[in-house]
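One chain follows as structure tokens, the form predicted alone.
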Amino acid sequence: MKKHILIVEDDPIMRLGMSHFLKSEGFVITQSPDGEDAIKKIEKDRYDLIITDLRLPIFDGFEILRKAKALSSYTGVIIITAYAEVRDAVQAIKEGAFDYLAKPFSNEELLIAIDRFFRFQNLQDEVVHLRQTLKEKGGLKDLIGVSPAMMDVFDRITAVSITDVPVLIVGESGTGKELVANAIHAISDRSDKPLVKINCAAIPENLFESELFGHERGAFTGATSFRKGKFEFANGGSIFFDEIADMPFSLQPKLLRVLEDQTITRIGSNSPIKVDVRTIFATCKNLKECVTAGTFREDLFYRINVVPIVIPPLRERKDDIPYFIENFMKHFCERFNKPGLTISELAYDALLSYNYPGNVRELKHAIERAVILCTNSRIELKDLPNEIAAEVSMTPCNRRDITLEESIKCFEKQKIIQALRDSGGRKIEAANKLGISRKVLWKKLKEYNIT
């Protein structure tokens, strides 16, 4: 899309000369002979850049600068000034102008200043979204898992990351759908561009279209300045729609249109904008059921369901729980300055046995709570949430349907595992903790198939 520049200059020869040159360079140019006319134009239309003389009839360059910045911080201002007014130009930069040009200047100098501004503007956009991405990715963001189900997820992530096809991530709340989206973007060719995120359940319906596509100033009540939409900010990168099932039905055809032709139009504008964006979607709902219920468009469902990635709930991959416990313990012990904190055998058994309806998020919060509440060097049952602590009575060693001998062997095995965990795998130290010889420990390891 061509950049729109407003030239404010009371010298008609200089104004026409700049206009003719910049039009030949591919810019859309509007001219203004004085400050009053310029301010009227700024109030009516949006400009990407304003080039204004400092000394003008009625309103000077300072007034134009202040008005432009008040209406849109996105609009740049370059000041034109005589050598004697350089001090004033420096003051204008302090007030928000991007640069100044001292008269006389060549067309090449003018073009260099304009090019520098638009490069700076693009860098600003990237910095803003990189900061937002880093903020959103704070905390534990790595995917963890050794279970066969998670191995399949990792393989699918690797396969789709090298393509640009839409991806639909399906899983219960708390399973890590956003982390999968982060991973897809991070190992793709778009990783140096923004990953923009939208929570479809959190945006009011009347603001949704503006959030996606942006708007022009005056497009609707409250639109006091121009605003870019999420698709424009994500240009070149990826956009992640979380809880896509909650997108308003009235907007679904417009999203489908964007997915088909990669073109958006801001509210209040008739100029289409081409975008290059990779789309990733996530939901905890059954979209086929939503289609049947009439809340989700069937054509949109088939358009986004090109490559589905299903994340199993934590209760179906309990092999992964010890790795999550270890990772969360390390993180929260560092965060809350509690080095060397361990978990008692009963507390560990309870964490392993619980089914986690809230999935990984619930386990993470349980460990965080336990680390905070623990008053000694070891997390006990009392430090865990009640619903998890209650599971200890249902652990294999305490079940009513096993014999005394089986129960004793179960506790013995758990005791050996805990001693090995506490000693960091050092068998001599573990044997000393258990009060047995190293030879007896080796025999028990073989008997219970402990690796």
Ligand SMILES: Nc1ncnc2c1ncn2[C@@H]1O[C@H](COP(=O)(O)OP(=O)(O)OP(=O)(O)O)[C@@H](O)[C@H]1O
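By rigid core we mean the largest C-alpha set that fits within 1.5 Å across both forms. Positions refer to the first chain, counted from 1. Keep in mind that what you see is a predicted model, and the values were worked out from it rather than measured. Compared with the form predicted together with this ligand:
Core-aligned CA deviation for residue 95 between the two forms: 2 Å or greater. Relative to the superposed core, residue 33 shifts its CA atom by 2 Å or more between the two forms. Positional change of residue 75 between the two forms reaches 2 Å or more at the C-alpha, relative to the superposed core.
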Given for the second form:
Amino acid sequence: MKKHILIVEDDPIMRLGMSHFLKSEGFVITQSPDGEDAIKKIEKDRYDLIITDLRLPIFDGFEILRKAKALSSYTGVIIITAYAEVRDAVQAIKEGAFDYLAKPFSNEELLIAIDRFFRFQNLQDEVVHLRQTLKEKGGLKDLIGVSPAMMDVFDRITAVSITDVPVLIVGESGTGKELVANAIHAISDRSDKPLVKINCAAIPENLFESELFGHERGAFTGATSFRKGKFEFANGGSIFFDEIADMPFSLQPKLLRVLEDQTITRIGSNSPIKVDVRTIFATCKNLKECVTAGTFREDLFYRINVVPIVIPPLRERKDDIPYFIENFMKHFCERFNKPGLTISELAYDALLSYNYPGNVRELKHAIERAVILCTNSRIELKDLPNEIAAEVSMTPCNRRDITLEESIKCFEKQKIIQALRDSGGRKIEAANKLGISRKVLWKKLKEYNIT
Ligand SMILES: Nc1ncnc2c1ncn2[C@@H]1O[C@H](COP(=O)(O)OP(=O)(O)OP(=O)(O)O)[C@@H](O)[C@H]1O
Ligand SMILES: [Mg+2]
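The form predicted together with this ligand is what I want next, because the block you gave corresponds to the form predicted alone; please supply it.
All chains and molecules follow, beginning with the one already shown.
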């Protein structure tokens, strides 16, 4: 992605000169002649960097700096000052400007300041990665499950986490693949280094290579500054390729090469860099079928399929559901400050019977929603999503919260209604179908209030 720079300078010659030069260096440039116009632009668009003169008509460079910082801490500001204003420049830096340039300055000095800023931005990105990793540490304790299938998954996680072999996590959407990847990293001895994540389905094919391997300044049109790739960010840690089946075919050999010799080369460079990275892959597709279909390379498949971890869909491990319910209830009751919330037996039954095409994620969302919607101290059927609630309304006579007698009556009533419907409302016919006398039917219609 090209970096977008806003240049605010009232002297047209200087403004045009800088714009022209920076455009030729591959930046996207927007120009602004005064403070008012600049602030309008900052409010409207997002810039990577603002280079602004300090003395400007209407609002000065300080106003622009404050506005830019208030809107996004990500945007950098470089101040241009006259020699006499160095004290102001120091003040600007105190208020969050990245750097200042004293007039007159050369194109080269300008470029150095810009480059320094974008390097700093890269470091910031790295910090974000690290912070994310810290948050996700915690490992296995986040993973719930008691079913034999999940016990297997836990065993595998523990076994692979002490090695460096590639791991392939396979499971339907919402089964917890990402959570498993987090756990593997968190309990490995790489856990103090980043776990960098890449969603292979979300990166456009033309940016993929630079995302993974990084690029040098000027490596291609738009490569306005040097950039580290994900493999370098992950150095010493792990890298998680989510939706690996969607990795562009053309890139698959390049990934395979990195897996084989653990070296990467930034685009535009010819010196390979050694990286020490543990790779984890996830997919909800059948990779073997992708190989047959010709969208996934067979050699890469064998390379990453060394230790598969298969997470079965929730409907095939229903023993886990009560534990999920209990944990998610606890979590969301705390989060939404609703202590002591319970679940009605009916709602509980519905949650146990449903077959969850969206797996654990669907169950989790259902409980979150119910905790939010619930207006008294008990979650009722009506607080659940329709498709889950429907599980129970289909079998009301079988409910756990009613007595045997109520259950029998419920069933009797259903049978009578059914017989009446089948015989078009003709009572004699319905009584015959049910094998009871007209008189008994009459009595029951009254008792059950059937009209
Ligand atoms: N075993 C589990 N214990 C606790 N929470 C779980 C478990 N499995 C899944 N979840 C929760 O379900 C949600 C979905 O999990 P996750 O994002 O890991 O699934 P996924 O398999 O990566 O899904 P997708 O294929 O859609 O990306 C998350 O909120 C996660 O916390
Ligand atoms: Mg996922």
